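Encoded as C-alpha cells, the following chain is the form predicted alone, with no partner shown.
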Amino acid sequence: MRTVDPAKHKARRQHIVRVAAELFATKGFERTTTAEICRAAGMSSGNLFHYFANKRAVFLAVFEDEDSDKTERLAAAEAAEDPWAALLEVVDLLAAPALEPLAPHLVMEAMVQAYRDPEVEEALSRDNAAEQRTVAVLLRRAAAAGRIDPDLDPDATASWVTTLIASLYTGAATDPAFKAAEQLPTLRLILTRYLRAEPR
C-alpha cells in the first residue's frame, strides 16, 4: 500500500485549491467543471478526488483555506492591550482581500451559493458570526475605555462594521470604475467619525 507523505498531499491540495479560485472567480461556481479545475491543476479527474470529494468541496476550501491565518489573527486582536488600534487593524484584515483582483468575485459567488446551497450558507454564516464577534469584543473594550461613543449598541455596531466593509468587495466586484484600494482610507475615515465618542 503507497504511503502518503503529508507535506506533498497538502501542497497538492493548497495547489488545486488556488487554481480552482481562479476558475470560481473568473467564470463562477456552475460554469466551472471538475474537468477544467484537472486540466488547471494539471492532474487526471480520478486523482482530483484523492484530495476532494466533489466540485462543492473544491469550492468550499477556498474559503477555508483562506481561514486559517485570519482566525489567529483575530484571536490576537481581542487580547491585544490597545482595543481602538487592534479594532482598526481588524477592519484593515477583513478589508485586504477586497484589494485583491479575484477575492471580490469568489465573494459574490460564494453569496450567490449559499443562497442556494445550506452548507455554503453555513459555511459563510459561521465565518461573519466570528468576525462580527471579534469586532464587538473590541467595541466594548473600546468603549469602556473612552475611546468610542459608549451609547452605541456593541453587538448592532459589529454589524454595521462588517456590512461596511463588505461594501468594498461589492463595489469592487460590480464595478470596473471602484478601486478598493483608494477607498480604503474614505471607509476607515467613516468608521472612525461613527465610532468616537464625541466630546461632553
Contents of the next structure:
Number of protein chains: 2
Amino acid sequence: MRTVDPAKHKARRQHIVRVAAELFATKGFERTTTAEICRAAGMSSGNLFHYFANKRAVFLAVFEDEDSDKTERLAAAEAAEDPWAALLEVVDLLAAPALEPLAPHLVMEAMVQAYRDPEVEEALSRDNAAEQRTVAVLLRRAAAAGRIDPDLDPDATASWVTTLIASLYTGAATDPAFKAAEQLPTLRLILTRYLRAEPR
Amino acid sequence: MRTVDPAKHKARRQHIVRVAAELFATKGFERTTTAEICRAAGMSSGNLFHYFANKRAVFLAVFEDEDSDKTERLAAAEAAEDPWAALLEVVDLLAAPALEPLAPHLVMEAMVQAYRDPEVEEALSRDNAAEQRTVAVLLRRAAAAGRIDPDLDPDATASWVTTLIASLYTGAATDPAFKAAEQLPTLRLILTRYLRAEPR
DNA sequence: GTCTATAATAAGATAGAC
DNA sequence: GTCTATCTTATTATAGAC
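The form predicted in complex with the DNA, contrasted with the form predicted alone above:
Time for the whole complex; same chain goes first.
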C-alpha cells in the first residue's frame, strides 16, 4: 500500500527529531555529532542521511515540526472579550514550554544559532513576530479599555513582554536552582506591576 | 632584563584574548577555529599554544582577564547611605557592558557554554553569586527603610533582578532592532515598578 | 529503507628547528 | 618566542550492496 509508507516515514523522522532534540539541548548543536544521533535513534549513518539532507536540517526540524495549536490560540486571544485577561493567558501560553525539561536549553541553543545561521534566524523571527503582534494588539486594546498604563508604547512594550517571558527560559537554562514552574507567578507579578502601574 | 619579559608576555596574551573575543562573539566557541585565532592575532599555531594550553583556555581568559573595578564598586554600593539609589547604581553598573558591541553575544555564548563546561560554569556562577549577594543586601536595606515592597523575598527577588538585567543582554544579542542603550530606561522602569509597588 | 565501509576534509595540538 | 611541518583524531557525508 502507498498510504502506509508516508506515515511510517514521518514517524521515523519524528523519532530522529525527538532523540536529536535531547542531544541538541544537552550538548548543543556543534558538539552533537551525527554519529551520536544515529546511535540514539538506533540507526546507521547512511540511513539518517536518507531522512535528512544534513545535520542542520535535523536541527531545523526540531523547531519546525512542533506543530502545536499555538497559532490558533494566539488568534483566539486577540479576539477575546477581556484584553487584560487574554494577555495573561497569552503569557501563560508562551511561558508553558519553559516548564518542560528540554525547552529552555533548546530555546537558548536556537537563539545563539539564530544570529549565525540565516535559516534558523528566519524560523525564529517569524515565530517571534507573530507573538509580538498578538501582544501588541492586546496591549492596545487594554490601554483603550483603561486597563493598563496608556503611556506605554504598545510595540516597544510588546517586545519587552516577550523578552521578559524569555527570561523564564534563560533563567531555567542557566540557573539549576531556578524552577520555571515556581517562578511563573513572579513573572506574572512583574508584568502586572509594569503594565498596570499608574502613569506618572 | 627580567622585568620586560613578563610584561611583553602579558601584552601578547591580552592581544590574543582580544581578537579571540571578537571571533567567539560572532561565530561562537565551537565554530571559531584555532587557525582563525592565529590568523587574526597574526601568529602561528605553534605560538598560540605557547600562550594557551588549549582553545578552552583562550575562551576562559576572555572572561577572567577582564579585571575591572566591578568588585570594588559592588562593595561600595552595599555600604552606600541610600540603598535605593545604590540599587539603581548597581543596575547601571551591571547593565553597562550590554551597551558595548561584543558583550551581549559573548555573554550568551558564555551562558550556553556554562552548562556544558564545569570550568566556565564555575567562573560565571562565582561572578553571578557576588552580584546577587550585593543586590540582596540592598533589597533588605531598602525594605527596612520602607523604600520597596517589604513582601518581596530578598534572595528570590535578587535573582530576578539579575535575570531582568540579563534580558538587556539577550535582547541585544537576539534582536537587531533592540538597542540596549535605548532600552535601559525601560529596564529601570520595570524594576522600579516591580520593586516599589505597594504590597497587596 | 537500511546497512557497511569509506571517502574527504577539517580541526586541535605537538615536535623540533631557529 | 616564534616558526614550519605534521601527527592524530574526529566528523560529515556518500557510495553502493542488500
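Superpose the two forms; the largest set of C-alphas matching within 1.5 Å is the rigid core. In this text the structure is predicted, and so the values were computed from the model without any measurement. Residue numbers count along the first chain shown, from 1.
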Core-superposed C-alpha of residue 160 shifting 2 Å or more between the two forms: no
Core fit, then residue 10 C-alpha moves 2 Å or more between the two forms: yes
